[in-house]
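Only one chain comes next, encoded as structure tokens, the form predicted on its own.
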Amino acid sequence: MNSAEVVIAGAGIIGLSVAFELLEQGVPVRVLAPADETGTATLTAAGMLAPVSEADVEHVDLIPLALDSLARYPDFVRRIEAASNITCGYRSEGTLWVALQRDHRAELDHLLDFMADRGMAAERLDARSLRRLEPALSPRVVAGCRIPGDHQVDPRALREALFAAVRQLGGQVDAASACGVDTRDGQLAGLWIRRQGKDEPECLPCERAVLATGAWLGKDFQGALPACGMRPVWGQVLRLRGEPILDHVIRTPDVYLVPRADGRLIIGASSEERGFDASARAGATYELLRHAIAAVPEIAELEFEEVSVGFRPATRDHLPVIGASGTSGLYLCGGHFRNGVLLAPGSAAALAASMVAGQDHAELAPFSPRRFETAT
């Protein structure tokens, strides 16, 4: 095992999860945490862990990694909480998928058929059963299902806990961002970085590094990287607060509602191609609230706390890039699009195992960054 320090560029849940897994295996780690966190997907994410109810809208190649990652979550959270003494808000009540009208019912039937074909568990429910589980649901509810395999976590709490756990395990955290690579004969020799408060970049020597910079992977970056076409997909999320009115995550084809134990309610999410525009939009806010109140009328009485915008990192084929690049010693871990929080434990564990073993992990074959090098 190579025991040289690994530099990880990026301090979202993906980068910190890789750092945590490597540290637990005795590999020294240095995390580069940018000062500007505008649009960071981790801070906007609602934290749904939903490989089952989102299986129909995601790439089929993601399903095995998503199910594996969800199975890792209880132990992943337990280890992080033990190291950090911070609670991550992990909950396992499941999701209620709700239909409010005929078109919704057709989408529900399609989802249930898809899940049944793949052996995924879901319990069809009538309107009375749904409202027995969640009395705040609208009287307009006509049908739905309960998906016990979907869980949730609080991404902001999880990130705070990961930061603390990384430091507790001896990891270093620098206020800096990566802006390029230094190579010697195809081998990584260092990362060019910009430290907070300094204008001029400097070279940080390292033999191994992981780029986990989300939608910014390759942006304003000097050096050859796979042509994965990383781009930001704009998403807006609302946060309300008040007395708790829901126990389960509620989903319709138009909106999702994620309750927190402290009474906060996360409402999401819009999805548009706007580049790196971090401004919130009145129309997106209106549409999210309209669909949320249609599903749960009591939401109208909650206090408005926050509107946040994040950039989902999407590659050209909407699959992540996880693994070694064409530069020896340089690894990528990004492009998780809508499911970064869900896929973090599985992605980090597999990438850390491949780095420690010094060979590609079979589970990561569909997500190899080299697929873009070959295509190019």
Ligand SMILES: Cc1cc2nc3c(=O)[nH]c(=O)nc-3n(C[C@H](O)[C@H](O)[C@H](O)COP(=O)(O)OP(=O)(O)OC[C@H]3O[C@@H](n4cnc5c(N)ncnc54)[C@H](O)[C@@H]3O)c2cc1C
Second form
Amino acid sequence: MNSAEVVIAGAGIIGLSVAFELLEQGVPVRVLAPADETGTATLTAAGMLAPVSEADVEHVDLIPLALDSLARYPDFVRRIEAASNITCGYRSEGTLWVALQRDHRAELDHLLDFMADRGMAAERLDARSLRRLEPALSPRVVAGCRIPGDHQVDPRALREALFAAVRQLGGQVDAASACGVDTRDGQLAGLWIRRQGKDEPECLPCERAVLATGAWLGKDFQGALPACGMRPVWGQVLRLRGEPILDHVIRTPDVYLVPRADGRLIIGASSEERGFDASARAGATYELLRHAIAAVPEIAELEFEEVSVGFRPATRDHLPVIGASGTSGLYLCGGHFRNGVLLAPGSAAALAASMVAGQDHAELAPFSPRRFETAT
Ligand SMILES: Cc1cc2nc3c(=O)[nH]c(=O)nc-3n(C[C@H](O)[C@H](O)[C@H](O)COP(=O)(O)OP(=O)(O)OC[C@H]3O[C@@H](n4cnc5c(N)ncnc54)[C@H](O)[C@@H]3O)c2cc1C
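Could you present the same protein in the form predicted in complex with the ligand, rather than the form predicted on its own shown above?
And the full complex, kicking off with our chain again.
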């Protein structure tokens, strides 16, 4: 074992992005990737890169990180595609936000005011202009706007490419999960891990580690961690396929539709508090299809491919935890809730920079894990 090696627990988009950034800076990494991927948010996510339409009045601290992360995306994808030879489905056609009823108009006005206040670009459009851009939209559309700054990527392709890039750059990937920390005098000395197929845990010596275990951060884990109250927020999306019928991401107040270049259409997303129950629900499927077909009637003709469930990782204040924990050498990167795909490049670049420099990155101050007291 190389004492400079950083052990990264978790192989969702966050753990793999951190691994990739560290490797590109010459830091050796070992990624712990459990074989059971049930509920992994990255595998369910629609892949909207939406700092504008997802901007949240209650979490304005997140907007600079979100905009920085989106700005990094083209280069991030280019580097990963070059290292892996796998394309990641990055598309920049933008998003159309559409109102289907009169009371959606008030929401549209609010969204446009909020974006104007923050200098975010959006262009109000009438129904005819919207249907000129996307002829498959329902004749019921009453108004909307075009948000050129909201893009998309295919999270499954990106994760596969990240895995390949990490291996290509010399990173190790172990089929194992982290179950605790070993410390000496407040300094990390190792991670307790469980290897695939072995019951007994073993201690993997390391001086630096990153916990990027999504909604599972702190679950069944021995050792003092900031009490961020991580919980899973159940989300369900549908995957349909057929001839491509849309170019833009379409959002209404009730549903979003994310078209992939290969003709797949992702319809999302439900959001409920169900703990770690990964089962799909008929009612959620019905609601998603009902709203999707109301916005784009031709969706009824597409072939149904998959319903999938993932756990959005949510902290107590719904902001991410990125940076040093109370234990020297132990870092957290998680809690990206509804926007982890968007926030991956920015979070990973900032965390890797602070780990290499050995000091906190100013941009990460609002997300310091130390804003929560430490619990055992
Ligand atoms: C329905 C839905 C739609 C979404 N749509 C979008 C979207 O359009 N745009 C966007 O930006 N975001 C979206 N998100 C949010 C996004 O998916 C998440 O924020 C992001 O994927 C979180 O990534 P992660 O790597 O932290 O967690 P995950 O992707 O959940 O990965 C965590 C990994 O850690 C592993 N793990 C668990 N325990 C351990 C352990 N003890 N040791 C080692 N590994 C462990 C798990 O197996 C898992 O593979 C969506 C989420 C859902 C559920």
